[in-house]
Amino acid sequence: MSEKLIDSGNNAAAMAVQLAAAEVIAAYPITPQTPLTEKLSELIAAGKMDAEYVAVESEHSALGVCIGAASAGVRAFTATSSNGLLYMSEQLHWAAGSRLPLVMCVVNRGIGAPWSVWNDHQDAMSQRDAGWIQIFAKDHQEIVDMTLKAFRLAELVHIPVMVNYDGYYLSHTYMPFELPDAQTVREFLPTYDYAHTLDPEKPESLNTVTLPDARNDINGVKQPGYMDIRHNLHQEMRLALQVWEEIDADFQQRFGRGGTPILDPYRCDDADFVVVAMGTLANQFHDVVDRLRDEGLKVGVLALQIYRPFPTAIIAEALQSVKAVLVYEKGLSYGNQGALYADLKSALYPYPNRPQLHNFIVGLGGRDIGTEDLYQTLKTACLQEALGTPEQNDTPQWIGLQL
């Protein structure tokens, strides 16, 4: 039987990891992630979870332990935030290059310096090219469901998965969610079986120094060189989108939830103007959209559920009939534009019907994101588009500056 609970987002994530039957947990505490791994340690100490908790001296070591565990054929999990994710950076690339099916929750928080313990998406954005699949949850139910689906995805495609959710907005708030039945989860998520598990009876040479060109191994079989390995990771990451959709369809059949694994639209069917956002920011726009609809503006919001691999064709095709797209985001590619905005602009470039694009930077370092500010900026941009007088300026508009 499923169980309905009201609890924090961090505890929701911990209970999902428990249901996933992770066998090794290695983590180092960092705000606002700490309660997640504390909960896991409590579950293990109480005998409610058959796993080994490894207390390490740093985030770099935490992911190193998980890399070792996954290589030995054990389902492993870790979590972090902010500068902790940056401290893992070398190991992030190693895990992806080794094609290890790891899952990590990143409780999104601003990066220092200057120090901030508050939420934005800059930590995840800074590691978007590390070779990890990145998904973003909007509420506690999605934290649970995405974490379970992430383990299955990682183990099917042999690419690590990062489950992102907003610090404090989700990690520390209490919301209702449904915890699936453990037996049904076991049927959905089979026992971890890694094809290249370290085994003295079946020795393999893994992650040696790779030469530029492909060469034959001792059995005369041509093996890829470094560039070929990178090409394979890229191509299989792109194919992971289809696998993610198939996993979601199975999840929906078993648990009755899902159906929007890549894009989650709200009032977009007849929209002239569409907001694109990730995480809780997309949910916050629901009230704004309803208000503008009441005023006669056909506005919708499209939540991007998976950021890497970027669903280039899917999102571009979804926006072909709209007049303008307004990208609101809590991250920045310094010296250029918002990272999500730049990705979306690139996706739309080859298509004949390219809507006008507007970029808004909000909430960095936990700066308050006022719903009224979202309403005013969105309404102004939509009215300018409707009147045919949009500002042709590719520079991001910063909302909430106090200079």
The other form holds:
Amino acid sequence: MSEKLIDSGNNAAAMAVQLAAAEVIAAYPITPQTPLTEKLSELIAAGKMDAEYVAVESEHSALGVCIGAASAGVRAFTATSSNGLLYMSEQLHWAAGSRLPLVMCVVNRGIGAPWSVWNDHQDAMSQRDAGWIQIFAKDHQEIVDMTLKAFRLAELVHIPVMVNYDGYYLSHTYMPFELPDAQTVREFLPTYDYAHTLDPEKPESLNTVTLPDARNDINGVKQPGYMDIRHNLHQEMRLALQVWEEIDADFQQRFGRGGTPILDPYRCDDADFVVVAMGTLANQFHDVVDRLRDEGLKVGVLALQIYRPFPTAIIAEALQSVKAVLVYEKGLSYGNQGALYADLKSALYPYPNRPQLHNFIVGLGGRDIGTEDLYQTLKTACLQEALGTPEQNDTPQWIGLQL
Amino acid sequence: MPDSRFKVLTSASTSGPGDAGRTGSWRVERPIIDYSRCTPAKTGKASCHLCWLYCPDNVVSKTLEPKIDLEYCKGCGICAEECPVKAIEMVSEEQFVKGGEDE
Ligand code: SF4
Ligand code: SF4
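Hand over the structure of the form predicted in complex with its partner chain; the form predicted alone is what we had up.
Following is the full complex, with the preceding chain placed first.
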């Protein structure tokens, strides 16, 4: 039987991992992720979860243990935040290059220096090119559902998946959500099977020094070179979008929730102006959109649910004929612009009637995001008559600075 | 189980000499086995073969007198380190050049 609960986002994630029957958990505590793995260790200690909890001395080791477990044919899970994710960086690339179907929750937090324990998206954004699939949840129900779907996705496409959710906004707040029935989850999520599971009966050289050129192995079988392997990772990551949609459709049939695997639009149908945002920020915009709609402005908000692979064509199709796209984000590529903004701009470039684009940076290191500020900046952008120079239009605006 | 649309291409091959190219050219020290100390060679019984097991380039043969394929042996010295009876000595390649015995 499914169960209705009110609990924290971290506990919601832990219960989803329990339902997914992960067999190895290796993690190092870091705020605001810690309660998630504490909960998992409690479940394991109480005998409610049949898994091995490996206490490690660092995040680098945490992902290393998961890589080992996944290679040995076991479903593994870790979680981290901020500098912990960065400490894993080398292993992130390794897991993706080895095509290991791992799942990790990243409870998004600003990166030091200076130290911050509060939320923004810079941690995940900085790892966008590691070859991991990155999805973003907006509430507790999505944390549960996306985590379950993430295991299925990772194991079907053999690409690791990061489930991102906002530190404190979701990790430490309590919200109602439904926890699916264990038997139905078992039917949804087949047993773990890695394509290159270590097997003494069938020894393989795995990810050793791989030559630039393809070569024949000792059996005369042509083996790809580095570039070929990387090309396929890219191609299959693009193809993973389709699989993600199929998984969502199947999930919806079984559990009755879903339908927005890639984009989650709110009042976008006839909108002239569309806000694009990820995570809880997109939900915060619902009130702003309602208020501006009451004032007669045709505004909507589009939540981007999956950031890597970037749904280039899908999002460009959705936005190509609106007047303006307003990208609000909690991170940036320092010295350039918001990374999401730059991605959207590039996705829309091939469309001749592409909209105007504006970039807003908000909430870094937990700076309060006033709904009033969102309302004012969005309204100003919508009513803006004369456009500035191309350079002015393309420069990110910082909201809520206290300089 | 991967979806059939996915090739899941990673660097995986049947282990064997040459997996990482002509690694013999990397070598600065050459492993020389003293068969008078090597257990299987001495006893004439298939045993030990830790050098074969540990060699990261799969270039040691699993024979009573283990033979090393110098075309691919990179000279890492792991076999010498692992040999329980210290039958393998790592000898500078310079010696073979000077002595005109280079491969
Ligand atoms: S030194 Fe020994 S272990 Fe290293 S490659 Fe040569 S034979 Fe193998
Ligand atoms: S490890 Fe030493 S003793 Fe054992 S087979 Fe190799 S050379 Fe001989």
